[in-house]
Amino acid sequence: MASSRLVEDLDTEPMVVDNTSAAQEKAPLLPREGAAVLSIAEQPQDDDALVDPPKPNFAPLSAHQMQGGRFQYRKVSVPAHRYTPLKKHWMEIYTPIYEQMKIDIRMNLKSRKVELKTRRDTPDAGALQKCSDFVHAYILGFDVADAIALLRLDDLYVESFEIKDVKTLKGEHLSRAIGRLSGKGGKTKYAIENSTRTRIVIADIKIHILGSFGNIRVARDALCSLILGSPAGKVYSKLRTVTSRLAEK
C-alpha cells in the first residue's frame, strides 16, 4: 500500500528541475571591472592577415662618419729639384683636389711637404688616397694632365724601379742603357708609351710607369729588354705582337 501511494504521489506532483547551474555555464562571462576590452578591430587576427611594420629608412653615412668622425691626414715630401715646378703648377694641382675631391691641401714651407686632410663634406672615403697618389705622381715627374687621371680612374697605378734592379751597370754602360731607354729625341720612350697606353718618366737611374696593371707589365718588359741590351728594332716588333694581342682581348 505504501509503495502504491508513493507511486501515485510521484505521478501527480510535477518534477522540479534546478537549471541554474546549467544556465550559469552557458551564460557568457562578463569582463571584470577595470579590465581592458578589445574592440573587434583590435582583437588579434590570423597570422596571414597580419601586416609587417614598415622597414626603418636610415640615411646613408657620410665618408666622415664612416671614419668614426675623425679627420684623416696624408703628407707627401717634396724634393729640392721639384720645389720650383710645384710652385709653378700649384693652382692646377690645388683646384681639382679642393673643389672636386673636397680635400684640404696646403704646402708646409718649413718641412717642405704637401699636407692633405679630409673634410666633413668629403664625398668618398678613398678620395684622400687618390689625392695623395696624384700629388706623389706629379712629384715623381709626371705632367699634371697625366697625373690627374689618378683622380678620375680607379685602376691606375704608379710603379717604380731602378736600372740596377734589372742589371748592374756602371760608368758608360749605364749611360748607354739610359740612352737606349729614351732613344733619339725620346723616340723609343714615346713609342712604348703610345703602344702600351702608359706614361714613363726616366729620372737618372729611376724609372716610373703610370698606367693600368696589364699595361704597366708590358711596358716594364720592353724597358727591361732595352736595359739588358736588346736593340730597339727587336723591342718594337715584340711590342707590336703584344699590343695586337691586347687589342684582340
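Numbering follows the first chain given and starts at 1. The structure presented is a predicted model; accordingly, all values stated were derived computationally and were not measured. Definition used throughout: the rigid core is the maximal C-alpha set that superposes within 1.5 Å between two forms. First, how it differs from the form predicted together with the partner chain.
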The other form holds:
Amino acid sequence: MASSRLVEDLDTEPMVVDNTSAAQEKAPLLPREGAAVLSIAEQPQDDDALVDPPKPNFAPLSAHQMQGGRFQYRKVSVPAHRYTPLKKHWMEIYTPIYEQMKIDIRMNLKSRKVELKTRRDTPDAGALQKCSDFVHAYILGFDVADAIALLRLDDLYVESFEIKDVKTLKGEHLSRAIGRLSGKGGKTKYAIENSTRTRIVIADIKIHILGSFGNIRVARDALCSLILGSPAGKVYSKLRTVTSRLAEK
Amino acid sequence: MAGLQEANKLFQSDALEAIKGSEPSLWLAAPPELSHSAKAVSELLFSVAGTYSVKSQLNKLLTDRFDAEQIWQQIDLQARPLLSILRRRLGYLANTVETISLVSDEGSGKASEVDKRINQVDESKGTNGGPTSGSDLSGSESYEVDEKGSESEDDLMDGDEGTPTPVDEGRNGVKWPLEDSFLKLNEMERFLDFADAEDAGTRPALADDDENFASGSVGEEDEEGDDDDDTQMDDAFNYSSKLVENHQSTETEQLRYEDFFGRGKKQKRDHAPECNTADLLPDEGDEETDEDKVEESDGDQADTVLSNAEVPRKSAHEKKLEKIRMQVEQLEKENLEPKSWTLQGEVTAAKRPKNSALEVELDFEHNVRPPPVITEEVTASLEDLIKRRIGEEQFDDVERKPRLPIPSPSLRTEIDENKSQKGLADIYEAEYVEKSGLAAPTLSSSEKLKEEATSLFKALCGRLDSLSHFHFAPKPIVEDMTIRANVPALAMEEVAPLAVSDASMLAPEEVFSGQGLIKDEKELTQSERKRRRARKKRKFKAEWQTKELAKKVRNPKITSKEPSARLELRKNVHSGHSSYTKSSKVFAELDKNKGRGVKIDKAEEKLRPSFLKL
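Since we've got the form predicted on its own here, give me the form predicted together with the partner chain too.
To see the whole picture, the full complex is given below, headed by that same chain.
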C-alpha cells in the first residue's frame, strides 16, 4: 500500500526540491536533512516502466549544521566601570541580539563576563562574531545606538590605539593632549565625529574609533595631528577638505 | 782698370794738389776756388770709388748747382754701406799690422796680406781687381785710398749677394786667381757640403754660410731664426772653451798669426783637410770676436761652423735635449715674469696698454641673432598675413584669465561641533534610505533656515497686500501640516474685503464667554429676580464706594477744625513733598496721631475689608 502510494506520488508530482518547512511537512516521506536517498530495495519494484532514480534532495545546511552541530560561545569581559552602564542598557543590548540575530546572551555575574552562544536556528554563521563585536564595542564605551551599527553593517570596524603610540607624553603634557583631543565641551571630538561619520571614545590614554575603514583612517589622522600638537583650527580645515571630498564621492 | 785710370786722374789733378797744399785757415773763409776744387776732388773720388763698387747707384757725383747737403747725401748713399766695414778693417789693421808702410815699399807683403784679407772676406763673390788694384797702386801716398778702395771693394763684395761675376771660373777646377795655399775652393766646397749634411736635420736654414761667413751685417741675424740661437750659443760656448784650451789666452792681443794662417806652407800640408777648415774657421771666428762683439750672429755663425768641426758631433738626442732645455729655460723665465694681459683673467681697460685690444684678435660669442633683412617679399608676406587674420577675425588678443568660482561659504561644508543626535546606525540608515529613494532627502540646516525665511516672507507679503489694496487677493497657500484653530471653512468665498468685513472667525459659542445656565428675565421667578436685583445693588454700591474713596483720596476734604491741623493737612495736600520719606518723620507722625486719637470717618469705615465682604 505504502509502496503504491509512493509510486503514485512519484509519478504525479513533479520532482521539486522544496526546502521550506511546509513542503517538508507535506512530504514526510521524502528524505529530510540530508538523509540518504531511498535504497533501491525500498523503491517500487516495477519492472514494466523504467523509472529514473529519485534525484537526491540536499537541503542546505543551516549554520548550526555547518559548524558541525556544535554550539559556539563567545565571552566578553566587563570591566568594573562599565558594569553599571551595562546594567542600565542591558535590555537595549539584549533585544536585538536575541530577537534579530538569534543568539543567546547572558551575563555571568561571577566571572563578570557577557556570554554569547549560538542557537540551533541561528541563520547566520557570522552572527555570533558580530554580536560579540557589538557587545565589545559597548563595553569599550560606545553608545548602544552607535554600537548597533556594527550589527547592521558589515564593514564597520573598531580601531584602538594609545596616545603613547603616537607620542610619548607624560604628566601635564598628556593631560593637555587629551584636552586638545576632546576640545572645549567635546566640540573637537564631535566635529571629527560628524565630519568623518565615526564615533570616538577617549578613555584616558586609549582611543577607540568606530567606523568604516576609510573614515577611521581620516579620523585617526586628525587625532594624531592633534596629539602631536597642531591647533584645532588646522585640523578643522583639513577635515573640511576631506569631508568635501568624501561628500563628492 | 777703369778705376785705376780714374785714380790716376785723381792723383794727378790739380784740384787735389790745391787742396793738399791749402792752409787750414783758408777753409774758414771758404773761397770759391777752394770749394770748386773740393767739389772736383770729391767728384773724382766718387768716381774712383764708383768704379770699385758694382752696385753703385750713382755713376757720377753731381755737384753742379747742388747744395752741400745734396752732395753730401750722394756721397752718403755710396759710402754708407762701406763705413762699417771700413771701421772694422781699420781696427784690425791697427792691431795686427805692426808696421804700416807705403804700398810701394813692401808692396808684395802688404799686398799679399791685403789680398789674403780680401780673399778671405769674399770667397764666392769673385770680384775683380781688388788685389790687383791694390798691388798696382804704387807710389801713392795715400794709403787711405788704398785702404778705402780695398775696403770699399770688400764692402761692395759683401753687399753683393750671389750676383754672378764674370771672373768666377774656379768652380769647375780652373784655377781661380783668388785661390792660394790659404784658400782652396775644393776645400771650401767640401766644408760646405759637410756643414750642409750635418745641419740637414736641425738647421736647414743655415744655407747662406758663405755670406754669413763673410759679412757681419746685423740684418742677417734675424734670418737665421731662433732655433739656431741656442745651438749657436752652445757652439759659441764650446768654441770659447776650446779657444781657451787651445790657445790658453783670452786676450785677443796674444793671438798670433799662426793661429790664423797656420805655420806656413810646409806645415800646412800635414794637416788633414778638416784641419784646413779648422784653420779657416778659427780665423774667422777670432776675427769676429776681436773686432766687434756686437756682431754676435756672425760670431755665432762662425762658432757654429767652428764647433761643428772641432767638437765631436752631438747626437740628435743630445741636440733635442739641449733644445728642450733651452725651451724650458725660456718658459721658466716667462713664468717668473708677470703674464701678459691677454693671459690674465678679467682685464679692465686700465690694466692693459692703450688700444691693445685692437691688436689682439678677440673671439667671443655674440648671442644676438642678426636682424632680419626686410625685403619686399617679407613685407608682402606680412601684409598678407595681416589681411588674412583680419578676414578670419583671428586676433591674438590677450584674454583675461577666467577667475575660478570661489566656493561660497554656504556651499562649504560646515562642521557641526555638537554631539550628533542620531546614532551611527541611524546615519547610515538615513543615507541608505536616501540612496534607495524610499524617503525624501532630509534638509540640511541651511535649507531649513531658507524655508523658514521664505515662509515668513510670504506671510508678511500677504499681510501687506491685504492692507494696500482692496481687490480680492486670496490668502497665500501655506503648506503647513499644523492645524490652525480659527481657520474658517468658507474664507475663500467671502465677498466682502477682509479689511472691512466683520465676519468673525469665531462661532457664537466661541465668542460667548459666560458660564452656567442662562435665563432670560421673563423666565425668572420672583425670588430669582429679587436675588438678582439685590446682587446688582450690592455690586453697584461697592463700585460706587470705591470710586468715591478714590476721589476722596485724590481731593481730601479738610474736616478737622484745628487751624494748625488744617494747615498741616493743607500743606500735606498741596505740597508736592511728602513728609513720610524719612522714617523718623513717619514715627513722629504716628506718635502724634496716637495722642490725638484718629477719628475714622464713616465713609472710611465703609471701606473696611470686612464691610466689603459679600
